[in-house]
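Encoded as structure tokens, the following chain is the form predicted on its own, with no partner shown.
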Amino acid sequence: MPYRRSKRKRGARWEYPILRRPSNRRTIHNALASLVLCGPAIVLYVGFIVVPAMLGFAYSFTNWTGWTGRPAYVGLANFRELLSDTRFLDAIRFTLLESALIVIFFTFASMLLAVILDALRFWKGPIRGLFFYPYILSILVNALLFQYLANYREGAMNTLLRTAGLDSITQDWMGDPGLVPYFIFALVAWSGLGFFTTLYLANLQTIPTELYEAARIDGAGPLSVFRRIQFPMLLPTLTTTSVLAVITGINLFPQIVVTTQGGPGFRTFTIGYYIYHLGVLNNRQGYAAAVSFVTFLALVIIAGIQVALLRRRQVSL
């Protein structure tokens, strides 16, 4: 309840009435209402997120297999093993490569696409829907579609090449160690482009039209409008999309499970798939928990640095 000025005046000072404190009965009523409304969500979050995370941290100091036997405390042995685990280091390299490609694409390519779609004068809805449609499909459907495209014998890509008389170019696109990382990136880019473009489009709708009219009067071209008006106004969304893109790249897992299963060899092992490989396929839950904890800390640090740098950029503009 805001303060209101009193009608009485003493000298040059105004008197303000003293606000009454809410009664204990009303405070208890509000607390009970909040508990009823938020309690179930809090219980679910604690039961399915907080408690498993704490248990996973505890298991990272054990040799728990996940099935039989009581876990034995091994201290920092799991974390020391990480330092010499070449497969873990390879998974980090592949994950960083995919994350870099995903961040660059979703941060800047989706921004340019949003600006182009926002400038359309006809068929705005259907054209935007075409770009957003892959996102509403499940990851399984998108992955199976790309797996079909890359199939050597019956895949659409090789079929088109054979039809065009380019049999020498046909190959197993997901079996080539040099091409499979970019094929995985193409899968992620195609399925997530609509979501990130929609974020930028929503921000573009908030830019006042007066700014565009003033730029048009001053004779500014599309490039100047983007550089002087749209890009500075899109920086908050750029911060959000870049953090989401980093999380998407580091948590890359279902696409690998459906398409390559970490192959060829171990070339497409991401950190997420490596954790699954350790915990589910090899029954090393304790070591997998240690990998998960280290990955979580790395993700928090990277996201924190990223947000700090981008916010400083916003302030400077």
Second form
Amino acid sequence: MPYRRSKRKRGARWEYPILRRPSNRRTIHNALASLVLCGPAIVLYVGFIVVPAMLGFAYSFTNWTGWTGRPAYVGLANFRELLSDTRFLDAIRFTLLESALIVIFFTFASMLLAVILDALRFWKGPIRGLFFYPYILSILVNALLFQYLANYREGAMNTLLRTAGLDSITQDWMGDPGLVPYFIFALVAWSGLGFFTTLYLANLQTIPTELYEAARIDGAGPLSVFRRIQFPMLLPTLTTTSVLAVITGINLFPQIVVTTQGGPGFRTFTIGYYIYHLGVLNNRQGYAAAVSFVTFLALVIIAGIQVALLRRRQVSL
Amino acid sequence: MRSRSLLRLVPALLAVTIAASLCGCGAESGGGNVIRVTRNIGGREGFRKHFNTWKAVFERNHPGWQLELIDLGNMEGSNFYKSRIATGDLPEIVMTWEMANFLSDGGHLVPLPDAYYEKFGIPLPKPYKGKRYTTQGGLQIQGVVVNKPMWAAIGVTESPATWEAYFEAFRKLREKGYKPLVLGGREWNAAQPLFFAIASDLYDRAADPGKPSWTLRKDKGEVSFAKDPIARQVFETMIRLVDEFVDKGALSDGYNEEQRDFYGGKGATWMMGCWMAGDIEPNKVEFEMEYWPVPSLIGRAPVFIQTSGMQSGWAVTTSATGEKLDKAMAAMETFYDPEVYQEFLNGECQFGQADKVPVTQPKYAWPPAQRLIENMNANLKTYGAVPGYHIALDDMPPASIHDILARVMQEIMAGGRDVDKLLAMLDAEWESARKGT
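Alternate state requested, the form predicted together with the partner chain (shown: the form predicted on its own):
Now the complete complex, all chains and molecules, led by this one.
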């Protein structure tokens, strides 16, 4: 019992509880229990995240191939090469384009969808389930499905167009450089929409009904309700979703591996795929580590700025 | 008290879990009397037939042992091998392609004694760092397979000597309503025309001991794609090829689609290695075909590209130890069993090079396939074959060169028309990939 309350004497005031200092034995016991419970997680985290990250940083100063020979120290050569690496710049550009599309879509389209789904009177569960369904499929399944949909000859999209007599507008959805960024975006959007919508839906359930009732009495329409009540109340989730969407965009990798493999040519190289291309396909683990490290630093800065800006906005609202 | 006892159990449970998972790590690493072999079968029935025969003969001669297939599909196995190197679980026998040096540098290959090659009369391949690792196989060439009736319909019965003559013929084929060329851009096969042009015209035809190859000069910075006028000509030709004769949607197609189109009689020409002929019989392709040499851009004679001169084929890995090593070596010898070797030559459509094995060339019961072989053999004698850049393991472009060429071709198929940019792209990718070898 860490807290003790003295007996109340007649006419006396209640005493505040006194925090008793735990015994040394108890402290040791608690520490041991914590260690036992958290230890495995800490060991795994250190073993699989911290140590590899530190090793990766160390390898970024070497010419390690990853598979053969021993790494040799090359100083800042990898970072110097990075400065003039146009492929890296192209990968950044493509990743930022995809991220921008993804952030805008997941932040605002999911919010809008959540508000609409929340307002449904009938079939609420099944309809929400339909939107969430793609999220429970693995990325691999989603990507293969889209690859099939987009195939020029036998894909569902072009087959539908041909069936409708619209042969002239059939497209090579994955091969046309003008369309492929939107193909990748559509894949990500379809897969993640349910998850991001669910975050907003959960937030919508926390809005007190009194606010809606008051708004109704005041004669507010749905747009006013959204603008004056829902949107401000959804801002904490908007902060979360936008950060998660940025992470989703920057981490675009499995979708690329399964569908375009960076092609046509090098046009859908994301930063993640470029790191894989360098490290695994071209055996340049040292240089790939340098790219990873620089990307990591950039991400930390972007996430920091994003969170700071959105928090300030929340406070001001 | 009970919760405290449970807490004490946690470290024990953790230790047991870790021990169990550590034991489990090696569970898949080829236990039992099994020799695992990689093979790029994918959609190629001829390759499957070869492996099945190899397996059957080995298992017949070594009762209680199995040859297990790891099918790499239509891809070469570099990614698979790297993942297996990372987990310490390479199969006992692997197909090496141009990766024998990579695998050997990592200490993953077991050298073959010269006696192995002597036993079957196999021409000794150039050693890599003094050692030889691979089965070799036969004479593998690359060229142009044509649908004979379609080409005859436009009056062409002999191989055109230049790319220009091909283009002229392609136009006539299109006018006749035929698809002149099957070319898919999704996979490695996108590289074929570019590879042909580079191998045939950028590289010297005959090895000159006093003059290093284009590869070695490129690595020393003496030449580059951007500065080589022939390379520029090659790219301009590729752009014309794509502009005029490659259909919309080709970037969705891979090897299987190319094969289906050509064997289905929908395309007149296929720039593909000789192995494609191994699938004629299984697919019961009925029309007549011929195999023609690669044309030239710079007035050279048409020629086939020989890709089997350097160390390539199957090799034993260091995963095979003790009795498994003996059996893996036995499997390597079984490769040259006449029955197996015949299926290998049939599947890959290569010409035999093992003098002491009584099998010299592919043999098919299907007449169009057999007639193609005879034509291939005759044309090989007429036009000859050059190695292009497949010179030796230590005299070849970066191992990912075919992937790089395929990407550059994809770039052209996706609308890239700036030759300077394309040449610079090829130089940059070569140099970047070279730093990883």
